[in-house]
Ligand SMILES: Cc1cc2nc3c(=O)[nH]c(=O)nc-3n(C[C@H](O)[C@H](O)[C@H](O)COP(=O)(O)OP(=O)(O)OC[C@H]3O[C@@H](n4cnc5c(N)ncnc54)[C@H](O)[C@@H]3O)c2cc1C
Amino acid sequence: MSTELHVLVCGGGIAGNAVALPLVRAGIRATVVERASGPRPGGQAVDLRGPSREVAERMGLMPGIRARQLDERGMTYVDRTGHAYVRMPAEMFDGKGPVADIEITRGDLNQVLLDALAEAGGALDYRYGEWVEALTQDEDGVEVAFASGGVERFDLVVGADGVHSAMRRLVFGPEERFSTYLGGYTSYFTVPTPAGVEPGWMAMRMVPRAAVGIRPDADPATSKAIVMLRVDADPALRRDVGAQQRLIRRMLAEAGWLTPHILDAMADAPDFYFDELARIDMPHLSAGRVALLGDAGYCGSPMTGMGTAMAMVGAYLLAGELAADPADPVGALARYEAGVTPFLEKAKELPGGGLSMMLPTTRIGSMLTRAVTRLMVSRPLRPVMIRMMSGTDVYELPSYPLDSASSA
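Three-dimensional structure of the chain by itself (the form predicted together with the named molecule):
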């Protein structure tokens, strides 16, 4: 089947690639523009559970995911000497706790999607080092001016360009209008696995106002470092990697444990990522023939652990609605929004009171958080934790005719 519809997808992250895949499989022309010069590496483990796992299954991605799945057995909280004061094996929460039964690094999941896109063939035009400078829309389509100088017309544009989306700014207005700072920053980067790390286990060290952790990577020789900082927003940090790393060093100076090793390796990390913890709330997910997808339209911050799930579920619904009625793309966008909103409402909820509960500012607060963490893993409270972590499981994923095309 081939339709006349031609969709421009801005952003080649999880959201952009996950929508392009079912579109081209359904015979819809898709052009993807990614601002980076190639696939962006980086990011720690993301988990697939409930509806997002169902999407991965329906898209036929599970063999690729299983081949790259992380060997992650559980999570510990450690003190400054490395002693684990809380241990949470994955099976303690039936694979529905902080470590899900399917964990894969963000970069690897993106590669699985790119491999599937390469196999899908179809009418796909993928361009790196490209982005949209300006656009105007009328009743029948969208005229887009690209950074490289070309001007092209599309039937529909999807902004899947992340939490600081340029498409959102161009069409809906400045970021400040839709973004809420959640009180801190997060950073991820790859480091050589330090001696003393328990293979297959994620370990977190909490200190007042900050946390540092280490998490398994696909290659046992390397690990993913995680940093969370509770600090006032500082716009000067946006593009200043030196200032970002100085802040991390300062806030983790007293953390002990493996922190000196992690901080030493940070400067040479090939994939250092640092961003604010922010939430994006939009009054609507589309305006005319431009739709927002993933972090660009709905971000709950990495604290929810649901960014990838929202991107996958949103992509599936958007592609499904477009494929179901390619002659009415504007109607499809309205149905996409109506269908995905109940999922987003649950997925954007912050666990356990957000950053102020996670990262207290004083030693007494830290002791309290430690006590609460111990309590949460106690046998009587485990069902509560499972319920908290699987709040989106009640969402019923719609089915679309593209299911059969995708499982081919």
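Mind sharing the form predicted alone? What's above is the form predicted together with the named molecule.
Lone chain follows.
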């Protein structure tokens, strides 16, 4: 089946590709524009659990995901000497804890989606090194001006371009209207795997106001470093990599463990990432014929661990509503918002009180957090923790005609 509907997707990450795939399978014409010059490999591990895993299964993505999933067996908390004072095997919380039973790098999951798009064929136009500079819309469509100088018309535009979404800014207004600073910053980058790291295990070291960790990568020769900092917002840090790295060095100076190795490798990391921990809340997910998807519309911050889940579930619902009634795209956007909102309300909840509980400001507070962490893994409290970590599992995904298209 094919339709006359033509959808522009802004952003070639997980959210953008996850909505483009079921659209083209359903016979809907899709154009995807991505500002980067090509796919971005690597990145931090993301997980699939509950409804997001069901979406991956319905889209037929699980064979590709299984082939690329990480060997990540659990998580440990360590002291300054590297001694693990808490161990959380993935199975401890039935695969619903900090480490799920399916972990995959962000880049690999995106490649699985790109491979599926290549196999799907259909009316797909994929453009790297391109982005939207301006747009105007009326009752019948959206006229888009691209950075390359072209002007084209689309029936619908989807902004899937991340937490600092340019599409959101163009259509809904400045980022500060919708972004809430959550009290700190996070950083990720690749480092050579340190000697003594336990294969397959993620390890975290907590100190007052900061945390540093190591987790497995797809290549055993490298690992992914994770840094979290509790600090007042500083606009001067934006795009100043030198200032960002100086802040990290200062706040982790006394952390011990593998921190010197991580800090030594940081300056040469090819994929150094640093950004504020922020939450995006929109009064509505669409305006006219423009919709927001994933972090662009509902980032809960990395602390929720649900960014990929929200992107996958949102993409599935948006594509499903458009495929169900392509003659009424505006109505489909309203149904998408109504359908995804109950899931988002649960998925955006911060675990355990947010950054103030995760990163206390004093050594006494850190000792209390360590005691609470030990208590979390005690046998009597495990059922309670599983219930807390399974809040989105009660969400029931709707079924759409595109489910049969993905299995064809």
